[in-house]
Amino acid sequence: MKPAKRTMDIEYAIRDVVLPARELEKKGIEIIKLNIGDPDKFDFDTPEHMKKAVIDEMKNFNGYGDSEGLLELREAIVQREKKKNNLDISVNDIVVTTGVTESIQMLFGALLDPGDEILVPGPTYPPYIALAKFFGAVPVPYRTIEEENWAPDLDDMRKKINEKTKAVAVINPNNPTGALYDKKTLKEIGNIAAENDIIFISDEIYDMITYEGKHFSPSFMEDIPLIILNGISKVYLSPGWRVGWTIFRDYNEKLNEIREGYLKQARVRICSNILTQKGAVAALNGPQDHIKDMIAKLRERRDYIYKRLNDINGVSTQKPGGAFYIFPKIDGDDKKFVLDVLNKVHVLFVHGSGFCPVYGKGHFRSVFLPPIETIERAMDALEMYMKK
C-alpha cells in the first residue's frame, strides 16, 4: 500500500543525520553529538520550581484543558510580553501549543493553500521548509549574508516577493547560524511586508539568549499583522515538556479568519500537555535567576568554538550573537562531508544544505552546549580529519 506523497517527502536534517551515528553506536563507537539545540543532554537542567510546579499539577489534576491553552499561562505570556516587549495583547490573542514546531504547523494549516508561497530564510529552521511543502504551498528562501554576520538582503527578500506570497517569516536569533538582527533590520523587514500586505512571522523562541547585542521583537510596529512565535524549551532548559505557544499581533483585523483556521485545528487536537503548561507557568511567574548562568557558560563555549573552528584550515566562520548554533563554512558536499567526519573521526554535525539547498550548502551546523571540555575533543578530531 502505498503512503501520501507528502509524508515520503519530508526531510528533517537534524534527526536524519543519527541514523548512521546510531549504526555506529551498536558497534560501541562514542560520537560526539553536536547535532542537536538540546541544553539538557549536557550540563544544564531545567530549573528545580518548574519541575516542582509539575509534580504538584500532577497529584493535582490530570484531566483536558482548554484548547487555547490554559488561562493562568496565557495570563503569564501576557505579562511577559509586556515587560519584555512593552506588547500589549489578551489572552485572546495567544494559544498554547506542543512546542513551536506545533505552532509552525497549524499556522501554516491555516495561512497555506497549495501554490501559496511563504519567505523563509536562507538557511532557516527545517520544518519551515517541511511543513510549508506538506500543505502544498512554496517556501521561497531569501538570501542572508555571510559576510555580515548573516543579515538579511533586504534586495532579495523584495524580489521574491509576488502575488503569490502570503508571509515572510523572520528567525531571531537565528537557527541555524545563530544570527542576532538589530531594530532597523527589523524595521525594514516590516516596511517590506507593509508594502506588500504580508504578514510578518517571528519565531523569537532564542529571545533571552543572547551575547553582545539585545533581542528585539518586531512587536514595535504597530501597523503590521504580527504572528510571534515562541516557547519554554530553549531559554527555560526544557525541551522535552513540549511547550510553545502562538501570538496573533492583529492589524485592521486582518488576521481573523487566519486565527480561526488556527483555533479550528487546536479544538480537533485537543489540548497540549496540561502538566508541563503548569512548569511553563512557574517558567515566566518565577526566579529568572538560571538565564544569566546559562549565557554566562554559553557565552564561553561560543568564543572558544568560534576561535577553534577559525583556526582550522579549510574551516572558516561568523560569530554567533545570539542562541547556540555556529554554521561554518567549507569546500565541497556537505552532506558528504558530515558523514565522512561522523565515519571517520566520529563527531556528528549537521550538513548545512538540510537547512536550505541553496543558501546552507557548503556548510554544516554544530552546537556549543557541551562543557569546553567535550568541545575541545571534537575540534580536536575537527582539526586531525582536516589535516589528513
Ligand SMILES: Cc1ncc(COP(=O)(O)O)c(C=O)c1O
Second form
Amino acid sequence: MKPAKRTMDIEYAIRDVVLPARELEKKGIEIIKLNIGDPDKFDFDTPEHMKKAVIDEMKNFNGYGDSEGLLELREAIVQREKKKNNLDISVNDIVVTTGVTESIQMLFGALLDPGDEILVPGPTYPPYIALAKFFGAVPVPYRTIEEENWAPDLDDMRKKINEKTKAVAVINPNNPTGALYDKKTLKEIGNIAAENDIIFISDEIYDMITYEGKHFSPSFMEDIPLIILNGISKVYLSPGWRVGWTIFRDYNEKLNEIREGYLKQARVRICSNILTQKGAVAALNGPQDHIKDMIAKLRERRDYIYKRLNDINGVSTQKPGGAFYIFPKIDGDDKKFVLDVLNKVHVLFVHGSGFCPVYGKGHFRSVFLPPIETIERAMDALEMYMKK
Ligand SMILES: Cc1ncc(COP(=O)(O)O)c(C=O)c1O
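Next block: the form predicted together with the named molecule, after the form predicted on its own:
What follows is the whole complex; the chain from before opens it.
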C-alpha cells in the first residue's frame, strides 16, 4: 500500500540526523547534541509560576476550549503586543495554536493552492519548505547574504516575485543563522510586499532573545496585511507545551477570507491544549525575570562558540544577533561533514542544506544552548576532527 504522494517529500533535517545518532547511542557512545533548539534539554527550565498555573488548571477543568484559544490568553497577547510593539489588535485577530508549527500549517492550508508560490528565507526553519510543498505550493527561497550578517538580499527578493507569489515569510531573529534585522530592512521588505500586494508573514518566536540590538516587529507599517506568528516555546522555555498563536493584523480588511479559511481548520481540530494555554497566560502576565537571566547565559555561550569556531582552521562564522543558533561555513558537502563529525568525534550538528538546498549548503547549524563546558568539549572535538 502506498502513502499519499504529498508525504513522500517531507523532510525535517533537525530530526533526520537524530536517527544515526541514536544508532551510536545504542552502542553506548555518548553524543554531544547540538542539533535541536530546545533550551529545556540543557540548564534552562520553565518558570515555576507557569508550571503551577498548568497544575492548578488540571485540578480545576479538563474539558475542551474554544477553537480560537482561551479568551484570557488572547487578552494577554493583545496586551503584550500593545506593550512590546505598540500594536492595536483585538482578541478576534488572534488564534491560539498547538505551537507556531501548527500556525504555519494552518496558515499555509488557508493561503496556498497547488502551484502558488511563497517566498521563504534562504536558509529557513524547515517546515516553511516542507509544509508549503505539502499543500502543493512552491517555497521559493530568497537569498540572505552571509557577508552582511545574513541580511535579506532585497534585490533577489524582488526578482523572485511573480503573479503566483502569495506572501513573503520573514523569520527575525532567524533560525538557522541567528540574524537580527534592523528596522530599515523590515521597512524595505514591507515596501516590497505592499508594491506587489502580497502578505508579510513575520515569525517572531525568538523576539525577546536578542544580544546587542533590539527586535522590531514590522507592525509599525500600518498599511500592509501582516500575519505575526509567535509562541511560548523559546522565550518562555516550554517547547513541549505546544502553545503558539497567529495574529492577523489587517487594518484594510484584505485578509478576511484567508482568516476564515484558517478558522475553519482551527475548528476541525477542536482546540489546542487547554492546560498549557493557562500556563501561557501565566507566562505573559507573570514575572519576566527569567528572560534577563537566560540572555545573560546565552550571550556568554554565543561569545564563546563564536570565538572557538572562528579559531578553527576551515571553519568561519558570523556572530548571531539573536536566537540561539550559529551557522558556520565549511568546505565541501555539508551533510557528509555532519555525519562524519557525528561518527568520528560524536558531536551532532545539522547540515545547512537541510535549511535550504541553495543558500544553506556548505554550512552547518549548531545551537549554543549548553553550558560552556559542554560547548568546550564539542569545540575541542571539532577542532581535532578538522586538524585530522
Ligand atoms: C523560526 C521558528 N518558528 C517556529 C518554530 C517552532 O515553534 P513551536 O515550538 O511553537 O512549534 C521554531 C522552532 O525551532 C522556529 O525556529
